[in-house]
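Single chain ahead, by itself, as structure tokens, in the form predicted on its own.
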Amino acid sequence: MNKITLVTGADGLVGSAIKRLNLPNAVYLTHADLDLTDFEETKKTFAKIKPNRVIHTAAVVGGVGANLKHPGSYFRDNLLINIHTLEAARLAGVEKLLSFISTCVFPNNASYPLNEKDLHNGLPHDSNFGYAYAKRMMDVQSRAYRKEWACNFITAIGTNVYGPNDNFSLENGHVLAALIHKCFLAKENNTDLSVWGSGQALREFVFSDDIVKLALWALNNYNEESPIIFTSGIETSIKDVVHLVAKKMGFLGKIVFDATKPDGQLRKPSDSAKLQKYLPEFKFTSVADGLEQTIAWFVKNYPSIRK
């Protein structure tokens, strides 16, 4: 009997990724499907479709911006999300699920590099701190559920995950997919392309399709109770990703970094080595390939993009 995977959050970057794979016997819900903040129709939904295996990516993410201005509505929204979809998955049987959490939900004043152990050992940054902390508790849920009913449940932590179907928002979105938006328009309106921050933050960006390869291995291979990191190591700078994008998008005019605007957490570089310890031979695509894929899809989909 084949086993059927279900892929929870299947419109958002990693989901539409996923799907486009066109795993066999793969089921995919977005959230028009199914709003996984209510539980009973989320049971409902799990018991009728009776999924071997889970691939949970849905959540209501944005930028520094939007955390900033919605840390309430995001620790309720994603808490509910994962509360509800662990527990359905519970009690439908399912054999297997990975869950997806991010570096965000790590202490602000953690020692790096960021160490899958460290993930509770300290306070979040405040700029992000509803988002981190309803993350964290995906973790504890896993790893009580684990304990209590011998669930496979795990969990592992993208870095800075961009690519296609990503959210464009200029407002909500992550950064590569928000600066993609601000410069397309900032090359069509003849405008200087203005950027948060100083540039001087540094990030490991993950192209999308790098991620799933990863999430596919985990689900078929991993089992440990603590999380795994699923980076590079490489850190890039805001400041030369903005320029890249500008280059790879023909954009000519200024490009002024707006010092007044948060940065966010100036670097916070994880620790590749439990991911390399299972997969030594594992290659990155790399940022400027990434987001040459990205930057070509956004051009062909504009405006219907998500924004």
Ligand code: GFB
The other form holds:
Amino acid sequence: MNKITLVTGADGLVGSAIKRLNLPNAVYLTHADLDLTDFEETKKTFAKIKPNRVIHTAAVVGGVGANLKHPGSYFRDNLLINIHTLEAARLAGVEKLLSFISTCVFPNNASYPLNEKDLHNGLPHDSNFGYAYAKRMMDVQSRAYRKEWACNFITAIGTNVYGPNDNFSLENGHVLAALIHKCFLAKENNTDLSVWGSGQALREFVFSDDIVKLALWALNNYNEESPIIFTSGIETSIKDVVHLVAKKMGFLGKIVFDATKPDGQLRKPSDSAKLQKYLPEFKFTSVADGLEQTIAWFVKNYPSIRK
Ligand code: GFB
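Next, give the form predicted together with the named molecule, keeping in mind that what was shown is the form predicted on its own.
Below, the chain from earlier opens the complete complex, with every other chain and molecule after it.
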């Protein structure tokens, strides 16, 4: 019998990357198809589709700017989305569910590199505490459902994911998407390229197609109660990455760092040991290659991009 895989957030960065794979017997739900903050609708939809497996990528996300502006709605909407999705999956008898957390939800004062066991050992960074607590509850809910109902619900922890069909909003997007959009406009309008913060912050940038390969591996092979971090473990500074974006886009103008804008967490290096134990041969796409593919996608699709 062919197993049905339901993908939530199919119009998002990771969801649309999964959709590009054309998985057999997959059902893709976008926000327009189903409002996951509405439990009755969610329960009905899951009961109708009867998925065997779920890859839950839907979330209300944004970069440091959006998180600083919307801690309340990010907490409320992500908590509702996650509680409803996992409960509807349980009621529908889903055999395996994979959901996503991100390294920004770790305690701000955690020891480095961030390790899965430290997820709840301290307060998250103030810049995104609403989102962070909502996402941490997904780990709690997955563990609790495993204990009470033997649900095989697993969680993967992503870092700063980027790629085609990201949200390229100048104000609310994640850094690489926002910088590509800004650089495109600066080149077109012959203006400076303004970068937020000091440029000293470090991030582990992981290409969306890599996250999808790891997600499918986990869906088929990872069954542990504790989360697993999907990271290359390689940090890149914002300063270096903005020069890489400018080079790849042929921008020759001035790059200015706007100290009135937040740096957010200075760094959040995460531990790749668990992933390497399972997949020692996995090869991550380099930031240079991933940026090349993302920029090509952006230039080809502009202006019909999410912004
Ligand atoms: O992707 P980002 O906004 O979120 O990265 P976080 C922010 C870093 O990039 C900060 C710098 O150091 C910013 O100063 N930056 C420079 C910019 N220019 C820009 C710009 O034009 N736009 C943006 N957005 N940043 C998020 C969490 O943290 O990480 C989310 O808040 C999520 O919840 C995401 O988990 C993965 O990496 O700081």
